[in-house]
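First comes one chain, alone, set out as structure tokens in the form predicted alone.
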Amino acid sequence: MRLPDFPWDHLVSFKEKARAHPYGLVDLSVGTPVDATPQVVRHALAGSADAPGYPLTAGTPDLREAAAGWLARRLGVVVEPSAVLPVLGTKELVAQLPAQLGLEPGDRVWVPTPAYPTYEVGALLARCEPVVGPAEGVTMVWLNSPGNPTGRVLSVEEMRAVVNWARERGVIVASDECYIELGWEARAVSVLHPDVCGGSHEGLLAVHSLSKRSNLAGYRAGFVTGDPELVDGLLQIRKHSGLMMPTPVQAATTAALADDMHVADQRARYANRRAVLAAALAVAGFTIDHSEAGLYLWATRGEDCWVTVDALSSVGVLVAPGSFYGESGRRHVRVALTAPDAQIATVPERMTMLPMAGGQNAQSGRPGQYGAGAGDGWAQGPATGGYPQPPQPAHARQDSYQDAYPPENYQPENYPPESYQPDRYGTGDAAHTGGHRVAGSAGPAGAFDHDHRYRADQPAPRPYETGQQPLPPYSTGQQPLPPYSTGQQPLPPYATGQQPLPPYDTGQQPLPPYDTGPSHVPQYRPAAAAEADVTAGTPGPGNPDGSGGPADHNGARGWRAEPDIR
């Protein structure tokens, strides 16, 4: 079996190039969460750390009920708790589902495009043939809404048409819905919603992950639900395979599914990052397609995706090429929202250094080199990649821009008024006239000079110059949960009623040396000497109690002279 190469291995050289940038690396190539795992989840995990026995493959009753409750509360989907099956992160299920459902070699699996590569890999692992549309011989269909990488949301009508097509042919439909709570301009609908499936889950499966919504990628937590008969079949196979979610992770998953507040907080973080990145990409000449939901921006400059990847890595930004997701993504890149706020804040400035498609710089239209430098303002760059240098202050490069805009002595007509300065502008000791600073008077860095142009030593732009500010912690109006504010308290040591046993408190005492019953063996003496002691009736090694005569010591000779081996 020939599987595709693992795509992200091809990004290693571009990652090293981006890391070498003076501002450092901003890795937007993988949708891996970077924010803290919620406290309510961590407390649940720690509270279940004492788990010596094997977990239940089917999941604890609490987990299954929490999942069913979340589906009803958030998605309008009603399932029985018995139709919920926990999985070890949804990627392992996606990669194994065709095989676990019993598809035969040569069967066809309809996969979306462009799409997450594991749908195709799962078909190949089952020796099936992946196809990108309805075809003869299809026995399974994958849906993905919101889509990865495009962020496209399928309409109810589109999903219903696929479900009806599949049911007419007895085909299973599996829907990967791991981004379903991250809708921006559109809200995704589950394949199990009555508007899509008509109230019947026959032949349908929905796959849900907690990696993105709850920052649990390191826990490997998800579940599959839908047609009870299909779920039970998967359960039997997974029992034999030993695919069991660990007990502490089941407790953490239960807590995450029961709490909606941390999801709202995380959505706010992603919404802020999304706005900053979308604005920066638009200024740099990108077009963003779809991206109405999910964790990514699907962006293009109308050029081959690898050219864009190389250009962005030159300013320290790493993205995923669209070709990872199929040929239809050849001219796009996928930009993830998963980087810390401090790194996201540097992207707008980095985009001003980005060479435009076709070799033009995005900021000025000059022939493309990477970054500002000496001479004509554009560095030739080192032979190893030409990384941009940090932007220099305006006074350091004003001689290089004789053709800069606005032209010298330029001033908009009738603005500002003669001698105008904003009231109390600056903190210097310049005179004030009528509440306004006199034009040409001394002032701090950034003040107007005599011809109403900003002085060259004005401060550099600050982060979030796009007009958006980073969200302070919990500025959505929701407050973080204090420790154990769910009503559950941590158990003190041995609070279950069982006490530790003190040493030997079972009623048994340690045996002293040779205290098992046999007496100390007397020192060996030759038989003649022992006989003499007994005959004489005198105490001695052969007759310690001084008793007399052989009659008083039946077998004494045998005991004292040699072992009785009868």
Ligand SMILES: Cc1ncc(COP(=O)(O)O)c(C=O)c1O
Second form
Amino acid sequence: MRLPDFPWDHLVSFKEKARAHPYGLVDLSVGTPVDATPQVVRHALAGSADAPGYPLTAGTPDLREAAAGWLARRLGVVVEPSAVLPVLGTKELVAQLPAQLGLEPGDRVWVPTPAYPTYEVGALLARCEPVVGPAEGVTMVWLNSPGNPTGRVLSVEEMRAVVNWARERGVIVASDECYIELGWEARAVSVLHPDVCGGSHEGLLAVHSLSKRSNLAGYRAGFVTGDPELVDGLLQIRKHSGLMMPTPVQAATTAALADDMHVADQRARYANRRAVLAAALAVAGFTIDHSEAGLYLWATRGEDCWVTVDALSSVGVLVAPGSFYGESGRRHVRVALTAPDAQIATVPERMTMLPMAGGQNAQSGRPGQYGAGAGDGWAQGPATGGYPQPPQPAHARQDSYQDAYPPENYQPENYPPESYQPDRYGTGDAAHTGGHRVAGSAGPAGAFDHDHRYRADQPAPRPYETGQQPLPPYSTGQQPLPPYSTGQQPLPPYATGQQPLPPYDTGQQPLPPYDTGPSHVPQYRPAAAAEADVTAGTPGPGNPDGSGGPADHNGARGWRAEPDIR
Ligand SMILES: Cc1ncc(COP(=O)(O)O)c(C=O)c1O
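The form predicted in complex with this ligand is what I want next, because the block you gave corresponds to the form predicted alone; please supply it.
What follows is the whole complex; the chain from before opens it.
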């Protein structure tokens, strides 16, 4: 089996170059959260630290109920708590789902493009063939809305079209919904919502990660839910495999799912960063495509992504090349919103120093007007634009697996939008508004145009004209974040880990006397009682082995005569 190269290794030299910038590195490549894990979650984790026994693979009842409650409250999705199954971060599940669902070698898995690479990996691990469209032989489909890397939101009709297509053929639909609470210009809908699935979850699975929503990537927490039969099948396999979420993480996950406030805070942070970055990129000549939801800006200067990666690294900004996500991403870069505010604040100024795009650079692969250090990679061959080109992922070599099925393929032809309510989901109504300003933007004017491309010169509509759903006040970024969620206040002493552990936790204190042997026991006893020991035949200073006392019902004397005192 040939898996794609692990792509991040190819960014190492660009990271070094970015780090060498006098302002330092702003790492916007990996979408790894940088803000504090919410206190409510940390306390739950600490409170469940005493966990001597094995956890349940199925999760505690509290966890399952918290997940079901969150689905109902936030997504309008109703599931039985018994249809919730915790996973150890969703990447683990994504990489194993085709195998755990029992797909056969040679089956085809329909994955989006460009896409999170693990959908392809999961198919390959099960010896299935990844394809990017509704091909013959497909037995499972991945949906991802909001999408990584594009931030694209699928409309209700698009989702429903895929579900209907799959149901007609008995194909399983798995929907990765890890960015579903990070909608900016559009709000994504779950595959399990009645508007998409008609109220039946048969053949459907939704996968939810807590990593981004709750800054919990280090805990490895997520869950899968949907068709109870499919979930039960996964449970049986995962029980055999020992894929149990640790007890403290289960408690933390439960607390995270029960609390919406920290998610609102986190949204506000991302909205602000997104506004700053989108404006800075637009001023620097980037076009931003899609990006109406999620954790990334999908940006292009119309050149090979590695040229852009190199240019940005020369001003200390590291981004992910779009080719990590498939050939169709090769002229974009993915810009994550996951750097601390103080670093994001330096990006607009860095962009004023960004080497220009275009000219010979993109077309001929010759060095152009790039800044200091930009020549480093140019010697590596004009055919590749002079940039080190990672080996093509496995799918890039398969004719059927590349641009053959662009995302437009999700467009349903035979599904009239009778019940579609454009103000509730998706991107369908965006064109009617004349463009969207970046949510929460307090920066320079700019807007998303009809094609969801951010343009600095687009007149920014007033906020109440922009979106389908009004942004809640907490996402305007104007009011200070409540102190309990800033992570700046000192932790209460019991959570710092600095105070000495109480003696009963150190394991260093002597074992209690009743475990050290009979000779210690009498020390507890007053002299008068010791006297009585002799008379009664109980072991004691005057009668160490308990002999002479009355026999128990087995005829034994001494300790065994008084088992109930231990
Ligand atoms: C689309 C998508 N799915 C799944 C994951 C995996 O998330 P985790 O394993 O942290 O739950 C990621 C992580 O970046 C992602 O972008």
